[in-house]
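Single chain ahead, written as structure tokens, the form predicted on its own.
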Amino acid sequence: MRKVSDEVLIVDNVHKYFGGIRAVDGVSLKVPRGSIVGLIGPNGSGKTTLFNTISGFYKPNKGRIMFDGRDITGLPPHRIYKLGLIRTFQNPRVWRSLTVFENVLGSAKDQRGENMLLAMIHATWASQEKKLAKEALHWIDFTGLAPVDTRFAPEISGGQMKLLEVARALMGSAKMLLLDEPAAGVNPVMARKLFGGIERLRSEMGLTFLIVEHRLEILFDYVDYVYVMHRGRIVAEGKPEEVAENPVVHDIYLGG
């Protein structure tokens, strides 16, 4: 029987190189189930590369990644997605020719209507389609996107696009979300609304989050634990208040 540990994500000594550049240089971290964990560091420290490696967009040169008791090292993104580990992007990647509702609906897994043979037989997928449509509307309402659900994705604001990515991840039956700078380019009110939604998802659904974010004044109000990356390595970790007082972190951000 597969053993499920208290840590839903375990990154063990992971390396990712690009030629002579050690973008991720022996990173190890653990994310407990049902937690909200921050990953911070200056630009170029390797945070997004680490996210790309965890989520399968890059294969690590060395190390191991475990998710929900499974070894996912080197698996392609679509297989990792199906396991429930879903990432968002700093610049939201949405289907621009579709409405908000269609974007969310299209993110559901294992839709029978996508099968070429079953698609020709309406009865095989009609009931599932109705069920998924109700679920999509639920997540649209949950994320506050109901007022814009019929608008095309490029017509909504940047903050709403971030919420749309979250709604799509929820529609994909996420167990854990990797959020890459969810507050970037978002006004403070919308940013705190988004983080409030993250906290609600954790408390009501038990979801787990690993969040890359530069706006520390917002992030530190919501996370349980923080890892600090610099030059491809984890150089500090701890509770938000501990990291805020860490002299190593001060030196990194102030250039000391």
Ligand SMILES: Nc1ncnc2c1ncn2[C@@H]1O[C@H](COP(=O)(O)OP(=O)(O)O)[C@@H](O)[C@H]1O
Contents of the next structure:
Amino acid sequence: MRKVSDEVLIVDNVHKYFGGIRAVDGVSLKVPRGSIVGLIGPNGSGKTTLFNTISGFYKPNKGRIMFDGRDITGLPPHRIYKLGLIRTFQNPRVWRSLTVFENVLGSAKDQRGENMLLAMIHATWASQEKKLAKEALHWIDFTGLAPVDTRFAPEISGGQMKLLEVARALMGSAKMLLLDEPAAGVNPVMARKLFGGIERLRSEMGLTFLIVEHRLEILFDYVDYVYVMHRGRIVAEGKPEEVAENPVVHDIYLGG
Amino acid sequence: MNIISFLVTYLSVAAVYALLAISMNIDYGWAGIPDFGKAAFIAAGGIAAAIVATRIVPPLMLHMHPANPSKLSFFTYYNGKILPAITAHPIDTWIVFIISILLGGIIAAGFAVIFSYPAIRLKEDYLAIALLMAAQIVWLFLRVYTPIMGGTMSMTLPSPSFKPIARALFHSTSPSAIDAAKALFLWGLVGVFLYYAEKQMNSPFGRMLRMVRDDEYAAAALGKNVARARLESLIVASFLAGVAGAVYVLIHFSSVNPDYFMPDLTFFVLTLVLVGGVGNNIGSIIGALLIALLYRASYIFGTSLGFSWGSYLYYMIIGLAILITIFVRPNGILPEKPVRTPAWDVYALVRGKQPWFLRRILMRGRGKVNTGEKSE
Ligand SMILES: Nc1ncnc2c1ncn2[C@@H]1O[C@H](COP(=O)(O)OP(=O)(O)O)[C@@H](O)[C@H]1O
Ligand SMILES: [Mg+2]
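Alright, leaving the form predicted on its own aside, put up the form predicted together with the named molecule.
What follows is the entire complex, opening with the chain shown before.
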């Protein structure tokens, strides 16, 4: 029996160094199931490195990461994806020879036709492919990408690429999403719509979110809890209104 | 020189190049693996043909002792006894051919696993260098290790006999009828490769390879096992390269020599794909047709000039072809096509429109979809 705790993600004293740089220097945090948690901090404080470590792109020098009751420390990214923990990239990474529709569709889990041999037998995967195509269109509509869904991915705007990142993660049947600056480059109206969508996903599907975002005025309206990172460490945490009042946070953002 | 015989020979050569190009298009074109070891995988076909002709067919089918190419008595025994015994029956030459292409494919697939193992998880550059070194090692090994194909002596191989095919098709066994039968057979084989490649490519598997090629980090984050996808594409491409290699030695040369598989063969095959269109199977075939024509024509013209360097003219011509491609059509003569799966039928149904680049393909034939929309 797997122990299902209330905390879907537990990061326990994680360290990640690049040579002498301690990019992540003993971070511990917990994300309760079905919550929206913010992770803020000035540039270079180690937020992206932490995401890369949680999602399996880097192996931590020290520390442990638990997801959904399982130890995922050191697992490769595609295994972590299969468990339902999916990350997006701060600088969008799209598949340039595929359309927006295919970028979303191709991110689906357990596609039978991705098996080299079954791919040759159309009947084994065609009906699944059709089902997934409908689902892909649903997420495209959800993220507002419908007007550009037959464009090749490099032809859409930077803001649309950020939305595409989110649509792909949703297509991957995520239980929890790690979003790295999802609203960067997205106009304020779209950004609020995006966060509104995130809130709906949480309330309707029970998804959990850990979100890095620099636009605090938007972020703080939607998150339950906030962690503040500085120089690789968590220096403050709390409800958004508490963090907003915290003098430490003011010092970091103003003093650097 | 007779134009018909030029054309028939040219078409046979082009067909062999097309087989090699399709293989290159799978790992280099779709998966973006810089397969600088292609010559080694083609060599696997040569190794297979040599082993089949000397050691497998004689004891199994002819009740003769196997021949060892490293022995002094090899040529008298192999050329004097074994070859005449195989070529006495056209059926036996075809058995040699079929076993050789299968074994060639299997050896090449095995090579792919072994040679890519050290570098498949690393960045593409390391894989490219590892594969380039593998091709160099295989070539040099075949030169010095004589028991496989006798070192650099050039061993004659029993070509499959096209007489029965020529007789059936043209009611003639004249040399030109035989050559035509050979060209037809080779283009049939190109058809098989093309059918396979198109089917494999227009599937979620083909789409996954493009994801890995376009951005391996995004592919990994969205659940693709990048190392495994690369390995799989290398295995299928190498299997085809091994098959094509056996065809190359048995039908194109009727002999085998390690120098047929010098590492620069890889870059010749790469040229076919670069000129024809990276990622497009038909483009690869067009590249093969074009480069084979330039090759034959410039070789014949060059040698007729009477200069000592005349036979090298084709290097210049092919270099020029690459340059013109890069400047005029950087994606090759035929650029890559979108992946076609039934997902686009669903798209058309739900959205009531088809994307411009698929409209033509879907309207033709099977993918008839009532879009409830007049064609614009
Ligand atoms: N691959 C890397 N190699 C070396 N240093 C890195 C690497 N990635 C990040 N860093 C360094 O780690 C620190 C944290 O960076 P990052 O995680 O991107 O911060 P943030 O996302 O909070 O802006 C920075 O000093 C950055 O230069
Ligand atoms: Mg960052």
